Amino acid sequence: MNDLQDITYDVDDGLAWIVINRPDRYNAFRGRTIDELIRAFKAAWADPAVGVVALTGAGEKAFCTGGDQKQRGETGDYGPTETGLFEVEALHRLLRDIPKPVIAAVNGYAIGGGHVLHVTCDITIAADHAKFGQTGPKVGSFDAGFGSAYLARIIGQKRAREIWMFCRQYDAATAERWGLVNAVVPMAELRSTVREWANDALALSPTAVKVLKHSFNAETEHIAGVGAMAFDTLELFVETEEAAEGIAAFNEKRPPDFQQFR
């Protein structure tokens, strides 16, 4: 793993952390992080020291925001990538594809895409500070695939709509209680806590896990049909003078006006 600009990785006994390493910007993501995120990811697949895999963001101020809307805002898009493409849903099929469970050890805000990626994982464990929420509909974006539909079945469908049509933000401790996130501990037990319950899932057979993970998996795949439509349709969506106007508005510190679209 190198020439990592955007996140870290890091192999300790049996658990790979992964972390956003890009506090300055509340640890958003642009096209560089999610190709960074996608070979960390591969790595501890195919590592066979590694059985757990921790995400989480550098500092105690966010563990991920979602994308780089400044970066978005200066250029249109996410900016470079490996392969000319912004791979984000490719990361969440590999967040659920990876047949090691998958710990987002939440530290601090996780909004927009960044709630996305906790809710993708297999398991959350946040910090009592950590606020949760979508962004999508105030920027010019959504994200109609697992970080809707999926969400729906984990918290429920008047649950899951109030979040994505409202844009609110939530405390951890609703988070825990909607079943959002599996347990909430002071930020500085997050990752003593996570390491704890590495130790648990590594002590157990390698194979069940595995095979379980991907049982797990098969009874919401179609998701990923609906999520692959959907982000063809937001490619064409980002384009328009609706979406421009989401993005202008955030960068400009302002309410939206979304008005003359409707």
Contents of the next structure:
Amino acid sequence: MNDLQDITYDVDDGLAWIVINRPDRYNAFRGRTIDELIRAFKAAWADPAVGVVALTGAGEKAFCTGGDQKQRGETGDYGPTETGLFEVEALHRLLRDIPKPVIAAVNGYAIGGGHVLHVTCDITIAADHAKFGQTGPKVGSFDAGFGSAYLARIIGQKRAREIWMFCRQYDAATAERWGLVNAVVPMAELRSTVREWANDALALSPTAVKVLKHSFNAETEHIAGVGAMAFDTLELFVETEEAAEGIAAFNEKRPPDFQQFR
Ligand code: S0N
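Starting from the form predicted on its own shown above, please give the structure in the form predicted in complex with o-succinylbenzoyl-N-coenzyme A.
Okay, now the whole complex, with that chain kicking things off.
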């Protein structure tokens, strides 16, 4: 993998590490980041030397804080991409479809579209300082596909609705209690813990694991249809003054004022 700017990709003894490498933006993604993530996950899928994939963020502040709000404030979109499309929905599909376990190693904030990324991974292992939450209704966006409906399958309707309707942040202990993460460890042990989990998975029959992953997916596959409609709706919504108020408020470091849109 060459020409990577926003991520790094390394394979270590059967485990592919994909690292979102934009720490000055708290590992928020732009269009290019999504393109590179898609390339990396496809490379891991195609490589017979890879049996498990880990997704994490650079540094200790953030796993990923979703769409790059500074970029969005400047240009109204997430910047140029290879195809002209902003392919975050395709990335969600790929995280589900790649027939190998994907572990989110949450090394800090998993917020907004970054929270959706860990939700879509098979397993989440979090550092004990990690924070979780959605911000869409605060910043003029939403993920009404896997980010909400699949989230509710994982932690239940009441808690999923709380996350999206109140936009609070939750610590790692709460996330573990809710079943949103599989394990919580000190930051210093995050990578080694992922390595141990990967070793256990790498010892198993890849075909059995592949078929099991497809079976787990099948039960929630219909959410992709709702998600497609939701992303179409989001494209229209982000053009509105209501959405613009959310982005402007974040970039001006003030609370949004949505009163006139009620
Ligand atoms: C993570 C938070 C809670 C951290 O707060 P804290 O500790 O107070 O630090 P800050 O001072 O706020 O942040 C430190 C520096 O990092 C920058 N930064 C943080 N997050 C982002 C970001 N997402 N984009 C760009 N920069 C970011 C800060 O600006 C700050 O920099 P300096 O020091 O230079 O000021 C807090 O930072 C926070 O709440 N962040 C924003 C989280 C957020 O709202 N993310 C976006 C949520 N929405 C999405 O992800 C949806 C995108 C999407 O999927 C989509 C899909 C398809 C079609 C359209 C869309 C769409 O949305 O348009």
